[in-house]
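Next up: a single chain in structure tokens, the form predicted alone.
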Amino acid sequence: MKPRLTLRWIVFAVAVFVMNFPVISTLVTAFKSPGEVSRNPSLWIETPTFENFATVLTTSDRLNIYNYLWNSTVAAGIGAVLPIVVAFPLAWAIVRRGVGRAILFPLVVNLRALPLIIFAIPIYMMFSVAGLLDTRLGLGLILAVVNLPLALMLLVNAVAEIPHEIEEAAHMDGARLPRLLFRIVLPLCRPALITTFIFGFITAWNEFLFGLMLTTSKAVPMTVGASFFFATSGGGVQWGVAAAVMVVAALPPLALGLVMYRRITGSLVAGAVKG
């Protein structure tokens, strides 16, 4: 049992070494002076350096990538609040009213099937027309756009879950429709929420396509700042720096998972078994 025991130990250490290599490399990148960088590819660092996290980190005229941050942080923010919002509803009348279960539901949930890019050309004229682009509303509606078929999808099957004889009782002592939404319904789709919330947040926060095509200086986003940082004015590419840079931007999407890990996973499985 032991040496079976062992070796699936091995097996997963190697799986999650392979599945994790990028990540590892790009970190253990952007501790690597330049000339270590064009020396030494391997995965040891000989002298840790902070260079390039100071070079990221120090503001300038045209590279500040606190701006970044900032802009991706409120768009992401509109691109997963607002689907719930939407969505949350709109749930509910699915399920128990059964409006656009047949049509509706499956026309929005497949919609995110579609790769975006067939969308860029009326949603670049149309933002154009509405003087949204380069600005964070602008960018923020079009994320929220995106998560809203994963944000349907999630909270129909959380509505699904709860009992109507809740509501039948709220009902019959009184509640009204928004009261029963907000007082009864909301309160017990709390984990579906967070995990809609999350998953929102991650995917708006890592969309490049948009960002590159509907911001150019004021709104950019993180995903399309850092690659800012790439170049040099030799036009070569400072492989330090766009390691530390790349970190750095994954830092809030990654601590937001983890901190939130132990709630998607029990709304994922809630439900799943039932007594």
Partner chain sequence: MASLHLEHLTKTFGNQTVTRNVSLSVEDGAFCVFVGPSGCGKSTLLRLIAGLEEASSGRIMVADRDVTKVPAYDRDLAMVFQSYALYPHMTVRDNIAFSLRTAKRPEDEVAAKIAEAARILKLEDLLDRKPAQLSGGQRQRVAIGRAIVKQPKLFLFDEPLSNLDAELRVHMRVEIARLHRDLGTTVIYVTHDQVEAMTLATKIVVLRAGEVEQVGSPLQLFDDPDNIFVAGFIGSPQMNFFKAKHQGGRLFATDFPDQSCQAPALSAALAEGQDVTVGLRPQFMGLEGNASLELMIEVVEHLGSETLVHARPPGSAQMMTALVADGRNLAPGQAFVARFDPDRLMVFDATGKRLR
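Remember, predicted model here, so these are calculated numbers, not experimental data. Positions refer to the first chain, counted from 1. Rigid core here is just the name for the largest C-alpha set that superposes within 1.5 Å across the two forms. First, how it differs from the form predicted in complex with its partner chain.
The Cα shift for Leu251 between these two forms, taken after rigid core superposition, is smaller than 2 angstroms.
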Second form
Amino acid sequence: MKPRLTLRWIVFAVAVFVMNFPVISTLVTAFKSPGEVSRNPSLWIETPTFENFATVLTTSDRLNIYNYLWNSTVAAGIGAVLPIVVAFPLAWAIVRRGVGRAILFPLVVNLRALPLIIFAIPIYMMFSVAGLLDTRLGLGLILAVVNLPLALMLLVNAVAEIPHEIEEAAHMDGARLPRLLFRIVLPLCRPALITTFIFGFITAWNEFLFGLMLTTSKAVPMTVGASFFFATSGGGVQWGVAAAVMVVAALPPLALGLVMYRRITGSLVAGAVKG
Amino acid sequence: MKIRHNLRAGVAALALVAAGSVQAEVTVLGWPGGPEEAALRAVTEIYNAKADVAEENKVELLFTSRDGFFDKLQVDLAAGSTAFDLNLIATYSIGRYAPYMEPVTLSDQAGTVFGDTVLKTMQFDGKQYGVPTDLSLHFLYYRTDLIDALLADDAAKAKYSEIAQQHLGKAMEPKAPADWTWEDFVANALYFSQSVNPDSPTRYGTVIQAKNLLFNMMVFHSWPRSYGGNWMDDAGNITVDSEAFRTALSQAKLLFDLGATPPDSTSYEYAEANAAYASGQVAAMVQWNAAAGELTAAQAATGTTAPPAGPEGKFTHIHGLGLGLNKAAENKDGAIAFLQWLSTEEAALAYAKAGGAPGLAADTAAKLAADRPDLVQVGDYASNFGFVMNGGTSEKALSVYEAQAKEFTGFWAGTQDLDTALKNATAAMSELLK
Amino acid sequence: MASLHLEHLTKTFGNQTVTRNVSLSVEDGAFCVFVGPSGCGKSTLLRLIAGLEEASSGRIMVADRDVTKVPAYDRDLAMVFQSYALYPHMTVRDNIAFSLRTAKRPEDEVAAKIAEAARILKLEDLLDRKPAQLSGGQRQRVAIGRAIVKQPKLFLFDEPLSNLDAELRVHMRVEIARLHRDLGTTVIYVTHDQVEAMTLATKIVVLRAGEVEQVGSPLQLFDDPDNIFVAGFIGSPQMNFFKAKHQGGRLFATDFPDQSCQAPALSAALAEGQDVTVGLRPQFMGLEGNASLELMIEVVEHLGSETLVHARPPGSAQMMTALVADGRNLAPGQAFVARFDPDRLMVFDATGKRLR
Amino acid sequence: MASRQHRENALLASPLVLFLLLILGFPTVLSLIYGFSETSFETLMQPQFSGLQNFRDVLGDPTFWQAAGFSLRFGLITAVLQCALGLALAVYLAPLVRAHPWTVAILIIPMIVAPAMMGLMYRLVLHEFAGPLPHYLYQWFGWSPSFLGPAHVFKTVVLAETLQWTPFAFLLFLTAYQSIPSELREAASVDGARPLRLFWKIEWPLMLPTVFVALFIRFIDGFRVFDNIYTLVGSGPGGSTTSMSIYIYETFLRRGEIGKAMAAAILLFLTAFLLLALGQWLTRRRRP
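For comparison with the form predicted alone, produce the structure of the form predicted in complex with its partner chain.
Let's see the whole complex now, leading with the same chain.
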């Protein structure tokens, strides 16, 4: 029985068009000249131009998009890896030993519901003493806090998916805890680790408020750097340049997401379902 | 990959050269993105090139994001940041930032270059907290082509009069914008709105940026002020619940209700309002003087004049930007030296030539008449129509604007009535200004 | 190779006692099978020995060493799990090598042992595959291979054949028996299948509700069960039971009218009028003997060499099963007089204890 | 054995605990102090103990309750919409996805875009004079609703959030749908179940746990919404789109009422903690 896909293709196309409408519009706007933006709001470009991208990709002593991209890459990298490192042992302990199930686990998970910006002042003071202000490491640390709840949830689900008997077999094979964790549990969690990393990286990359508060010049991440372009030459918002910078800023996580979509679709969500 | 690599390498090399040539030690956090940035860069270059400025006192500029700039500055200052020695201050935020700033003594020329009115925009509790660099006020922008056509067409005049009669209760004649009262502004806005006048060449007569945002209140304030409105009287009683505010708020509300401003304009800020005007679908608007270039570029037939008059005359809200000294600054001497130089005539003229909008005394401005005629206009309006609300430089001034923005936009959006809006605003202001 | 001693071993989960006061000795080289219905605590007992559960009280001695408090990874035992529990991310070779590498054995020794295990278990062609690419029987062999390279003191098997199909199960049963004979290592083997227990064991431990019911060789348990539970559990087809009253040296069936037979000679005299349960194995019901029961045939199952006869006494719903050598002419609806030697009867008192 | 396990457990928990203590320990202590003190930006270093005053202020602030109401409505409505849409898409598009797995990658694009940027994009898209959507509406119908006007702003932000995060629900449901054994579907078809009946009697019950999880996650994320609403309309005309997070942000940074903001955050955290604990207790009761 061959499923009829024609109608499904149509539904797919409509869904993609509707859900991505802002993205498509922005992409189109990025190729319009400033004059055309105010004259022609349609999705059709009369005279396509790379002017906006040229503006965005040209560095000046103030605007250096390559710096922002690099800062975001490093900070988001730290923000994605660190939560995995600290959450993994605890995730195992939660599942297998019930450690922290009563307090620690809900505590961390609930950080997700909290606007962390209320910690802005104390963190700022602490960072300024520790010399972490305006550093990629400092920003990465906070992004790690932002990612911690999801990382812990995903890893707990991943560990719970591992058949207990496999770990018992390793015990019987003489593996003590470190070998068990690193040679058996960790490799078995690999799909979840990858998804956790991808999601963490994307979330960290997309974060704005802490990026704004904790950096000034050296460690400015892409999202904050993008906002620098919104008003570059004295006038109001230059929609074309703004659109181009948004496109550039969204590309790295998008590329990551598109390349690794199988990881995202498969494992993560299977884990999340177990809840 | 390779191109990008080369680019990175090139950039790194450039950065090294730049860092090598200027061993900057005085850091300045400026207002990013506008003409203010370009002007500040220009004068900094001049200053750093001076022979008598020591290497360790050269100035380095720092510009962060416009989005959330004041929120970040608040955190920076409150936490005692040493990331900058000098930072942006504005008339309405001096009070809030004063605890983290140090008063400064300006150069001897400051009085003659700027004049007392302008220097006052940088004072709090009688102390000078900074050098005024830019003056922001509001212009009435209008489409000369449309107004001229209206004034030349008798049938249109009759229609105009009929619309005024119907909605404002009296027959009115179209006038030149320089002679407008706020009633004329409203009548004109109605005439040029297709919801009221289906033959209107524009979709909307005006656009009022009414996002729940403090800056939008500043744009609005000239209106109630020209009816005699003020925040509080000399005894400290909150007087926002007055006829003046009621009249201005109701007139604006009429424009929202009759569709004379875009229905979405309760969520418009600067960018959206300008985009609306730039599209050619708006006949006239009150907007910051900084928008002149952008609006004229989009609609060539754009005239500018002072905001409309009320019974008390014409008024424009003025708002000074300047640079002040961070209390936690690490190089205070160097920073003060730069501030003092900034307040000299040399610096002010260079700043203005580079595109900045300093509020200059008439004599100083005259020297620039050829280069910057608009500065004469700004200076003129500032000294003749400029005002600051009573309490407008107090510690909690920004919060007062916040509170008003919330209540007034709520009234315009129809989520609450006028009495409630004014009652809530009065309550909030009493709490803030006590 | 080692002996195993359990002393008063008890395990409780919360307020539930899963293993109660178990004492047991398994001599070196034995093949000891724990058998019992599901939930009897046999798996828990195995996991206690393995060190995967911690005993609530009592002692576990392996080769005269007290391992009660020793963690699993230090007990030097090997276990084959019901689900095989192969490491899915490793090849067969790495699976088998894991314990050796954990013990940091030299690589040439590891390679030699893998080669030997692969030869014994016929895994040579599969060494570079991942577990997901193996059939159930192959996985089973890998799991065993993983156990034997360790040369453990004890082999522990937790229902290792229950995931295999019937044919493979018989085959692997023989393989395991052969392996035990070749290696000589002490084996502790858990199953719920009494046929497996009978065929493999040198020693069977019958468990019920966390307690040991009886320990003995397969034939001891078959011939001489201590109680009604063991009698019913061991032996296939299952032993027939019926209630009876003892009167004057005869047993009168209580549930079907007008039938009685001579009581077996018992050293413990049966009291007059005592209510008992009588057990009789299907193998001992046939066409000869001094005693008999009159039955009606309901279903006849011809197994080829033998015939299973399901029949019930007239006027009763209770089914009895007889295994007769030649039953080709039996058919449903016929009357069937099951004859037997009264000494084959087993008599149990009201608590289920065997009266001998 | 027990003490060794205790040591191990402590060791396992220590990286995360240390990390949290290091990064959030001091801020938490300070926040708690501020929560029970009269504090403003000027008096950061000299908080005056004021007991429960901040909590009384928060609970007596109509804007707080408005924000709580907004967040609750927003979270519930967006969660339900996203789950309904995501479920429909997942079930309907499953055959397409099976044949062409790359289609998933295209569908999940919106959730990869920064929410803050999504808000900015909508500002452009919905602008009456510069945005494509009103442009086409005017061109085709001569009329366009005021998306961000007071009458429609709630619907608009709900729609924007829904369109961005429906892919998340879609992903969850797709995985759940694909993990239903095909034998079950085949058995039901042999029993004569038509597609609709197949869905309601077989697939829906099996996906129900996923529905709860998806609703829960999307509700939490909807409840704490900040970035996209803030960049799109701020707190809205008259504060009509003030969510809990926006309320706390504005109280904290814009109005400088630090103690009150902290008190609101503490209340929010405690509520979330209790809800999660309740949820766990309920699920534990459901499957003993």
